[in-house]
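One chain comes next, on its own, written out as structure tokens in the form predicted alone.
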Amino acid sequence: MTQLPLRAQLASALGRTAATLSRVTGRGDGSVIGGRVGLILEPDLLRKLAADRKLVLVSATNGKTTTTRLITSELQELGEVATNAFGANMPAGHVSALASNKQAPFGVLEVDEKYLPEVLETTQAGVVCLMNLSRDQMDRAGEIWLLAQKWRRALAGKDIHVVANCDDPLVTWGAMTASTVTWVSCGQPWKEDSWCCPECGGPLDRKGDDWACRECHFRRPEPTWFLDDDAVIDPRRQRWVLDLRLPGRANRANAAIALAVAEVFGLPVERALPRLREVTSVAGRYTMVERDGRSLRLLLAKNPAGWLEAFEVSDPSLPIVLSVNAQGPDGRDTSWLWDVDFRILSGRPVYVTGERRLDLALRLDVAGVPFQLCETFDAAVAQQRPGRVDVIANYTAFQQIRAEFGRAV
């Protein structure tokens, strides 16, 4: 990489000082203060640390982190490779995920939706990783359709290598303006935000994952790479058996995803596939902790298409703990709840925990499914018998879990 000016490299030091200073005082893992300090000292920080180097921005409202770590676990067969680990998605956190590495020639970068224009604009990042949009945190994102047609301005005219989903509409729609587009059918299991067409407004005709406009020319892409169940197929219509240790469809199709850009960088399945297969947990999730002779599996859902996901990867025969708050990272309105279908928790001992309990219980009295109210996570586990136990909760109530057994990864 070409050696950094004076003033970005005495900014980058110091925002890697503050981020350690952060990690051992037990305030947090660094990756946003670092950042903050850097852009203050060197507000064209993440410019600078961004220049010569292979970039992948990474964005989507479900499954950024994951995609993210098998993305970079797969380069790493390439070289170092910069990234963000524990999804802090906005430039605080690429400026310190860049500085952390400063030579590695390769970077992956989780970007939030709504900061991705932002991001591509600053980094010149020659790949661009879009997955699913559906309605999250809407008191700070806004409409996502709205989000599309950021993404959509941001791509025109720029030479980027966009590799998207293309059975979700709206991804489509904001991706297709891209100078280079690889189409990959990886699934939309959540489709209720997505029954109008983005071009002209009119209805969505869908059969399985297939999609068209019936009033104007918008339609599903021709994909070239397939999830295919527990296999991806690809370009030349090779078949391969995922094997993964992530559990569940949704990481199946963030791993098609990944191999799909694997080879926009030259490196093919036979050695992306076996680097996927490594990773166990990402950032917390998935993650098995012990306590008092209870097996505890962690599972984060930010959202209805996160609580689907989550739903389908739990175990129907364990009793489950839900906990949901509603601080910043979260989104303040919990209305959400009441576009997830709990019914399908009947039958399981369900516990509810959080700071907004009292909002979840209610929902899970409209759906006729009955559970347990608990003051807090440590009363919920406490009622458990020794055996496994799942565990699902959004996002601030997922960290403050995992800081109870150390952050676990």
The other form holds:
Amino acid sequence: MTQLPLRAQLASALGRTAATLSRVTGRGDGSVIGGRVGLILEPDLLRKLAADRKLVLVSATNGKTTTTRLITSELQELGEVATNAFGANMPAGHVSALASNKQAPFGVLEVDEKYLPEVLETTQAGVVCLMNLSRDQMDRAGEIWLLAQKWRRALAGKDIHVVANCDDPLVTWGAMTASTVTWVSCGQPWKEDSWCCPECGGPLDRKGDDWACRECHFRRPEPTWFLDDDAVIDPRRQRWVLDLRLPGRANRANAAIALAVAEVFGLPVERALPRLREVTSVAGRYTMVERDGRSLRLLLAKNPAGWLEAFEVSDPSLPIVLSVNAQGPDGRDTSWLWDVDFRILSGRPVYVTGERRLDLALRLDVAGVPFQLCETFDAAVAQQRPGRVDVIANYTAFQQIRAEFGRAV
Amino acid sequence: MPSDSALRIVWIYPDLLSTYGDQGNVLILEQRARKRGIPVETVYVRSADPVPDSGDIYLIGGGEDRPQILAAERLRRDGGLHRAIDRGASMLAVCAGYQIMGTVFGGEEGQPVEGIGLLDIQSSRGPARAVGELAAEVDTGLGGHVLTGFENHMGVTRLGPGVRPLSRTIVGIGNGDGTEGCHAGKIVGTYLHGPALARNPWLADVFLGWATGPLTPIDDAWYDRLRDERLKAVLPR
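Can you swap the form predicted alone for the form predicted in complex with the partner chain?
Below is the entire complex, every chain and molecule, led by the chain shown above.
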């Protein structure tokens, strides 16, 4: 890498000091504060830190952090990789990630959906990975149709290679203005946000993963990569059984798109796939934690599409603890609970906790799912017999549970 | 085929307007009817399909600007909802769905878009987004309860002489003039999510009562606990 100008060097050094202070004082993992300090001192810092690197930006409603981790793991096969591994996905987090590894020739950055146009413009990243778009924290995240429109404008007319999930109509529409697109069929279990054509508003006819507008030309592009149950089929029609250590369909989808990204970087499946299999837990997600003879598996689900994927991972023979909050990062409107079909939990012992447990209690009552209300997470755990238990929590509820176990990741 | 004795609920355009848990209002009406032994048939009407005019209770929800404009165009062209209201059906319209019931509302650039004219209201884009918990005192004509819910919109709605305010706000923005929502005949419009009927089971019963006559009481323990908690969290002490 070329030397940073003196001012940028200073900004990045002071940012690292702030990050260290944040960590040692136990206030956070340091990835945001460090970047903020750096950006105040040198607004152009992100552009300078990004220059001369091979960058991939990863964005979606769900699976950003995990897919970022998977791609990072793959590209480490080629060299050092700078990445925002802790989900700090706005520009301050990107500055912090790149500043903490200035020598790395590769960068894998998780990017908040709204920030993608800005970060693309600043970093001039050459590769962008887009997985899915669905309703999420509507009181602050805004409207996904509008979001896809902004992606289109940001990608148009630039020399960018996009790797995108063509099973998601809104992602397809957002990605298709890019000069080069590798289409990956990763599936789309949550379809409630894509019954209408993003191009003309007409009805989308859907059959399996395929879709087409009944009224205009807009239809699913032909994919070159496919997720096929437990395997990925590459553009040469070779089938690779994934055999991941991360559980669930959603992670197989993340792995499929990560393998397509690896190939854009010249890394073949036979070298990338073993790297994916090394990933076991991502920022506490899917971690097993132990308490008094109970093994709790922690699953994060932040929106209806995420809950659907979490139910798929969850073991129907086990008791399940659900925890829901409505702080800023969760979205303060709990209405989304009514978009989740909880009836799949019928027949399992269900324990309800979190700051908005009464919203969830009414939701389950109306769904006809018996449950037990618990004042605290500890009280919910105390109800469990020794053995395995699944836990699904939304964002801040998940962080609270993780903090109780000392962020054991 | 719908039987004559069943309560018919029609959910309009879930493919366009249902981004805020609006399905909850449907599920709550179904639950509260069934608990009273009233059989229910629910029809989900996608935007490419005609709106049946034989329903008892119609629901329409919230959504983004573009789907809102599409929904207004299609409802105007279709005419089924207008015929149903003329027949005496009731309607709960929420947020974006509330705005399109009026004569005009604001499009994605703030431009005026023609509504479907079932309520005497006019909406436009306000200066700032109204986001947060709302509490309001309900019009005594609808029972004088306290309305609770979550609002998230940029609309300002002016009520004409043909409607009455649904409520007077205690906390929150609502229509923007100290009132929240409106009602006229058997049409109720509101900005509130939560969903509205989860937070306000009395309002669900207003609709059920209009359709089926006097209702027997049911166990509202979970509804009451949620309402109490939310009202305690937002009402000034």
